[in-house]
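A lone chain, given as structure tokens: the form predicted on its own.
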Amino acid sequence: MTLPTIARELPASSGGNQRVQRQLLIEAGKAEAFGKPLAAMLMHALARTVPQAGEVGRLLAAWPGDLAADAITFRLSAGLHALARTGRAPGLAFLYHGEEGAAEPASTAFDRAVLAALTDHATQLGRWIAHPTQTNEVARVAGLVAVLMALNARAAMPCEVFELGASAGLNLNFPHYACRMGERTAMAAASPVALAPEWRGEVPEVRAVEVLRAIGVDLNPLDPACPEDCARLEAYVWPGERARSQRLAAALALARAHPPHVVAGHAGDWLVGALAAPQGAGVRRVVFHSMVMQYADPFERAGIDAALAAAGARASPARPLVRVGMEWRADRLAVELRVTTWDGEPGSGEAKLAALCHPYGEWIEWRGLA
């Protein structure tokens, strides 16, 4: 959907409302492109109803930051999902609990249900809008597994993994997951948590990956043993994503049996100390982040880059440092898996595009590390 098309769809309203509606329609177009019709349906309904939504509409219209970078529509969708999960917005139950193949409600009836939720539960939705997003999509970690196997094909080493923006730490449990790439399965083949992205391109050779330790940092870590924290994570799943919901539930259950190690703190400050800790000879140190940098301010991103560059200057073939980032490209039209290796050799510190990815790990277009 192009911006001129979006502009034609917008009803006459204030400038703030038009900005919100435009972003909602952009998100609807993305959802349609990714094959998520229920999420697109919700975004279209929100675009039509937000100008009438009273307190929530005013809050969105006056939002001081960038709506896309701050993931405002994602926050609002999560709040609506939370309402539907508790039965407080029965008109939205179709989106989250409808049976496969059930008839969609008429758009006017659905609009009324959405508007009722926005107006009747403005205070609760305002809290969701004000709170930064908290997602922990474990399917994204398949890219990290592929990178670690490709690195081991060059020089096999045990590794230690530091994750930035770890949320509940579910990605840190990747050694306990089955990661299927085409016909090949890596890591824990019999795991109840199966990562099976559609694999495009050459499939990496399956190699053993030994993880000596895995630790993460998050501003507000969530606890897999806390029902309220689990419900928050579950609310951030898009409408119609039953497989994602089931995978998340399995990952949370596994995390209660194998609690991941996540500390509270700012990623940049924490990383300085983590990278200053002694690194054993023959150990690969890996810093991983996925869909996190869009939420970090410029100072935080600069601090992370500086910490990595300083540690990279000390790296050697026996003590390499690797950064693996799965993030939106600057134009937000593609998600890239980029890998930077510091080892004191020629090309050290150069970022390489290893893959293009679906934002939630549904497919990976592998390019390799060459």
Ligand SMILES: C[S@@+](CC[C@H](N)C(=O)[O-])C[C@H]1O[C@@H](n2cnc3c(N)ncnc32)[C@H](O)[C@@H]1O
Given for the second form:
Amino acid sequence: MTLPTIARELPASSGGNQRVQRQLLIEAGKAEAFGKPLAAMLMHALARTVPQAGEVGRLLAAWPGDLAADAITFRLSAGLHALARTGRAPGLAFLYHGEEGAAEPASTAFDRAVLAALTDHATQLGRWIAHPTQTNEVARVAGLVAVLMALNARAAMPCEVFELGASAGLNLNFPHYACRMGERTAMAAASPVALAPEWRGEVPEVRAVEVLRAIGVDLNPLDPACPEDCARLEAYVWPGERARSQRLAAALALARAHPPHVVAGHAGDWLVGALAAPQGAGVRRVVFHSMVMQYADPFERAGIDAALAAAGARASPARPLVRVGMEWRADRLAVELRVTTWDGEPGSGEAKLAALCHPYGEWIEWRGLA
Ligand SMILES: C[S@@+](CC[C@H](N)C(=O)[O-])C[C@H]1O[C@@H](n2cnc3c(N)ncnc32)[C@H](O)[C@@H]1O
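May I ask for the structure of the form predicted together with the named molecule now, the form predicted on its own having been displayed?
Whole complex next, starting from this chain.
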């Protein structure tokens, strides 16, 4: 079933269970499209059971915001995953332990386990629903690495990286990761953290990338040395994604040895100050964000655009500014890697589509910077 078909399966409604069920079916379609059968199964089970789910069902039905933009179904999935991981929802844990790509568990067993978790752990799930999502997916940073290499192919220079919405800062550690693009490997080839997206399209030439400093901002920075913070990130991995869980654990372990620098704050406010700091001649300033803009309000997003445009107006070939954003397209059906370079040359400030990406970095369809 295609995504538009699923979206039409239930009519849009102004509120209530139908609105929640419709969103769950949309998310099930996305999970299927992005190769996550267990997550799709969970979304279908939730769509069937949510009307009987008492307090959690009522909380979802009465959600005042946009269910998609607030990623409510993902918050719920993380809460259920946390219950399964800590043994408090044994029925779900049993179903989640299937091998990746193994036969799907029977839907009735899934419905029973999901409904039991929803009704037995309403308070805890309510807390997960109330808190914004917080992933930290290192595979997403492969797109940034490719962009930095493509930029260095044009004009090699060291860079400084500012990340908006950096979470635990794991993406700031990209110089410590092995980044495999087709047959080529960039950055730290022997790293225990290997990013290996399925590379579609031309493979950028591997270039040395010198990172002078990498610093991020997040509303709620997570600490790789704090077990609760690590558990939170692990819950936000979809059930059944063993390779992703292992990569996250390896990146968290590496971050304990190389702590990333993340400050607490609003991306928009922080960026104004960061862009005002002096930029050395011959240094490329790069502002990176992945899966963040949907959470910033329209005023903050406009402020970020304006701060970058103002700093871009001061940029030059010797002090270029680059924005690299990996974000959902406005229709939320694809994730785009967009690159804007300001350097005072013709074309300065034009956003370019450099790649289409899997939301968790499993594949990159590279278009280049031309
Ligand atoms: C979905 S996570 C993505 C994290 C990371 N960029 C990645 O791709 O793994 C979104 C992150 O953005 C942060 N965030 C959301 N709104 C923000 C804002 N206005 N300012 C700073 N951080 C924000 C959240 O706290 C969260 O850590």
